[in-house]
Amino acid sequence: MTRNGPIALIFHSLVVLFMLAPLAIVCLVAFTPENTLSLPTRGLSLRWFEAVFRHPDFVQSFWNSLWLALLSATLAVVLAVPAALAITRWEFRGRGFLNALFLSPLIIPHLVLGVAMLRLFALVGATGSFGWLVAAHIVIVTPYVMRLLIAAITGFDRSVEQAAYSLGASEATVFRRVTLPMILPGVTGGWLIAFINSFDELTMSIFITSPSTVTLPVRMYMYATESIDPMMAAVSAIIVGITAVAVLLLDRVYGLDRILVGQH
């Protein structure tokens, strides 16, 4: 087994420090007593996290964007799976301008498909309803969930199908019992990925938003341009926080090398 040397355990350092020094910087600022943003030094104090809570804004943007994530990653893993089995497995005509198109919101901006999705919606009368809303993020969080279960599915090993259907089993009972559970580790990955990439979405959900959908995403940039002051550090760690816990958890029970390296 090769070591790491000295200079590689530095560097490897340095990158860490680099990435996880603004979110301690942030979470850091959430506990100022001050009315500005600056850090703790004269003590710890929760009153923005009172704050935040005591903001009905914040709270009801928060629980749209929760229910937002929830429905659009699950509603995408739904429409990504069969397609994934049919563009890894089946030759037909269309089939590479099919996985083009799942993945095109990839490269396409987010500025260009919120100002679409602002006319697509204006045009069939429906600005401001939840349901276009999770659709919008639906085609924007497909593309990731898309990658990983083609990933997992080109890897997979046919043959245990094969087995099962030779022993009678049906092709539902074969998807289900065989097929599922070894792309599990495909579909779990990208439904995560998609409830993170729907929770955060902002620059196309600015345009597409009502005032009774606003997400929390969109609720702090509305809120940082009229004031600037440390609630917006601590619906920051408060983010910061449930998404540490949610990983942790789903490392506890599942494990992430399962989830994101396929290891088993």
Given for the second form:
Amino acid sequence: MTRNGPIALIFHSLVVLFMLAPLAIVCLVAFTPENTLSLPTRGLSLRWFEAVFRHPDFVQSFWNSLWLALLSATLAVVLAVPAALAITRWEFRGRGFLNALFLSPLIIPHLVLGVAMLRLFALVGATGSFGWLVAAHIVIVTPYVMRLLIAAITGFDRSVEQAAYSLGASEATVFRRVTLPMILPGVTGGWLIAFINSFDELTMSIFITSPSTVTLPVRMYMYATESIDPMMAAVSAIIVGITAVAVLLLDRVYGLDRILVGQH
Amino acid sequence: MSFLELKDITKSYGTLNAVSDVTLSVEKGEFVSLLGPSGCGKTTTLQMIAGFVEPTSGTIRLDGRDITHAKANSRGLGIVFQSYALFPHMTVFDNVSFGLEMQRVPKSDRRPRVEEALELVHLAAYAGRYPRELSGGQRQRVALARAIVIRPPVLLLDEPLSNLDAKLREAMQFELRDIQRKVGTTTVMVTHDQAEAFSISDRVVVMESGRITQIDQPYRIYEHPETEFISRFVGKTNLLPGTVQAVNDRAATVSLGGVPVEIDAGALVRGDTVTLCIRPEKLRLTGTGLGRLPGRVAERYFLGSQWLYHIDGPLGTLMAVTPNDGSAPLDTGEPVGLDWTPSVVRVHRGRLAEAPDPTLEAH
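If the one shown is the form predicted on its own, what is the structure of the form predicted in complex with the partner chain?
First the chain shown before, then all remaining chains and molecules of the complex.
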């Protein structure tokens, strides 16, 4: 690894500062004892966190978002693993089309998707259905999972599978004991990015959530259009906290550089 | 009946035949190498024995049993891949143990067998390491241990040493042969390296454009190559096109561009177009005016244990190799005489198809 010169070091520090400062400010504001958005200059208080947990709509939305993100990320991975394997390894009719189809949600604005999904939900009579909300989220998070999986599978040495196969393993065993563990960095990384994307998706969800399925970002948006108080900062701090814990946990269990660089 | 039998094996991809009519018998305990340049079909042949590629026609029999269409995971063969193909997420022990686990060997029996296999490849101390913590040579041995621990009837080696550096490759050649002797497993190895094939095989199978062109002991292949391709591919050689001028009971005279050269008669008749083939080390450098042909040293190369000379003469430039016996070498420009024993000259019928391609010569 090359060492950075002093100018590069200052530049990198400024970039990091620029990216982290807003988060730090929001998290600080969350601890204010005041009634307005302000830095906690006169002591710290947890009153706004308490307010969040006393607010049944926010609690409900938090669980909605969590389940939604867990389900859509997991199902997207289940869907993407065989798809990515097929697309990377086999030549078949419609392969290029399938690949483009899976990645296409990346280039469609979420606003457009939101309107389209709203119409679709109305057509099939699924308005307000949590299941269909999950399906819509799967559509938008699958491209991320696919990208990471295809990257992981492309560098895969097929002879490792052949070795396992020649040693007497069945196809299912080869997948479970060899293929899956070897593409696990791609799978875990894809799942994490899918989770985060689903958890803070706002634009499309605004259109397709119903009162019982309102997600946390949508709830915050709705709340913020009416009034701005430090409770917003408290909710933000909670979201930042959850994401940070998820990332740290993953780094501990697996190593972030392995996920982001895709090494074994 | 032979232990492993390939009969008229052909593999076509569309109209292209990757392997054509390969017939080969391997005896129990034998070490056989498939030797040829890349694209000659040797790897495809190995993959058909392994079961990764299905032959278009022909049969493969193992110990009398037809395995032509058996699945790879039911053949029980041990395979060592060029890339080693170790399981990167498993320790050395688990890598070697994997095959036993698949064979449902009880856990208590697995440990001693894995340890025995690792002992054999001198890696007993590395059981707890991961493949990424090992050197190339060590990974290679883990791959070997993993293949032999299941006690396969046949061991298949796909260019097993080509990823190692020259020094290690040579050491591993002997070790590989040593281990194979100890275990006694019938072995088929694929290689493009003739030195590798020659030094450790009982028999060498030379392949060219999907066909077998010669099956013989390494020494016989080197000394009696059946085609001009083999004589070029295996070792260095001087190829001289000519026409048979005269034949008597014991000898024939071949005219090489006007220069008459005497050889053993064989079954030649007057007027035959032939290519003579003389190995560089069979040419003797004598004093000026002596020998069969005059010449002049054009270049000389020091190979350590030998000197390689390019000698200009009436037949063009010939290669000659002399052992480095400590005496002073010849200088560039020095006149010499070239001599050889008629019996060392090999004769191939027909003209050279093309000029010798240096890339096909041995490394």
